[in-house]
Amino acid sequence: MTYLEALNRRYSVKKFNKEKKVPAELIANILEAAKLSASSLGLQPYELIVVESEAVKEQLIPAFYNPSQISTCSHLIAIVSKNNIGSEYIGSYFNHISETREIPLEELGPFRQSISSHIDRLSEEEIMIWADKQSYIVLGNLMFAAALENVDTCPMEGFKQVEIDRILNIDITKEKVAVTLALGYRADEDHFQRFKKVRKPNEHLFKFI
């Protein structure tokens, strides 16, 4: 299957076979290609949750203003959006860098001094807004390795902030669950894979210039 036949059989799944889960070593995969999608300036202002548990996803149904999804997925991930992103958070980035890629910390001192002044100059609403666009990118990646993987998924911003904020343990004053996406294998019942894609033509999208 292509990368066109894959986009053109995916679309945002209404009910999921319930009975069918993703095997852990497709989830792996999917996951692999969020923690390989790009971040601005490489920092990745984010965490996946991956709930599996049953009852977990249970307790998250009345979180949801339209609960289907979550009811019968196999798995769900939530992407988490921080707003603290102060002096600890950038040095282990570079600590991270330095060990990968063997460069003494030392060398990396005017990047990472360029990094802090960018980070220092944005007010925590600004970082969050920064850090939400983010996790789209990381979004996008996650549906295109599934449907690549011949997984189906719907994501999902239609939550209780509060609710689903509580429920996974995160904590307000340094992150929030930004989006959230359903991953399974579409119910034989949900009649929305028989639709025709409706799409903008060309000369509606595209502009050359």
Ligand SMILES: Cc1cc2nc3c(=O)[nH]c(=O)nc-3n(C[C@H](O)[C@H](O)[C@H](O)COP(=O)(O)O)c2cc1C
The other form holds:
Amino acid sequence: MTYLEALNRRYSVKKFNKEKKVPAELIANILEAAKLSASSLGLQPYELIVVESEAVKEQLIPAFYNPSQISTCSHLIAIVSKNNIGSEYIGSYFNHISETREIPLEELGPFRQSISSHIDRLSEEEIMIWADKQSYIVLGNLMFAAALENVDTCPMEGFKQVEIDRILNIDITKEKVAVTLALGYRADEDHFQRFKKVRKPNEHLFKFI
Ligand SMILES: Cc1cc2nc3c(=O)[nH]c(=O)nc-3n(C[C@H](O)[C@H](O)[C@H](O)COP(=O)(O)O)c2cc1C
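Same protein, different state: after the form predicted on its own, show the form predicted together with this ligand.
Entire complex below, previous chain first.
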């Protein structure tokens, strides 16, 4: 399957086949695509919670405005944005770079300084907005990777923030669920799979200058 075939086949599933679970190795591959996502300054200001427990999925159903995906999906991934990107977080990022690339920490000093001064200029709210943008890049990669693995998805931000954060034990002083992705296999009776894609014509979407 080419990537365009995968993207054409992909649609936002409204109802999954509850009997079909996504195998663990495919979930691992899809998560690897999330791990390889680009992020601003490389800081990855997010974490992913993979809900496979039926009991937790059950608890989450009322937290969604359109719950048919949650009650039928195989897995639900919640992408959690973080705004506690302070000196401790940046420090451990630089230790990681130093170890991974075998570069002495001192040599990374100027890079660290420039990242810290950029982050220091942002308010907590601005950091959260910035972190959310990074989370959505992860979402795109997850969806794309899943499509190439023949795994169906529905991106979902139609949830009650307070409810979902509470159920997933999110520390709301420093993080929040940005967006979620339900994964599974489309149910035959989900008629959305047979709808034509509605997209702007190229001349309204692309401008060549
Ligand atoms: C960030 C984001 C959030 C979305 N949230 C929901 C949602 O909460 N519920 C839902 O049924 N669809 C949701 N969608 C699916 C969109 O409605 C869908 O992508 C759009 O209508 C295009 O259709 P397609 O994905 O089937 O091609 C969301 C899509 C994105 C990208």
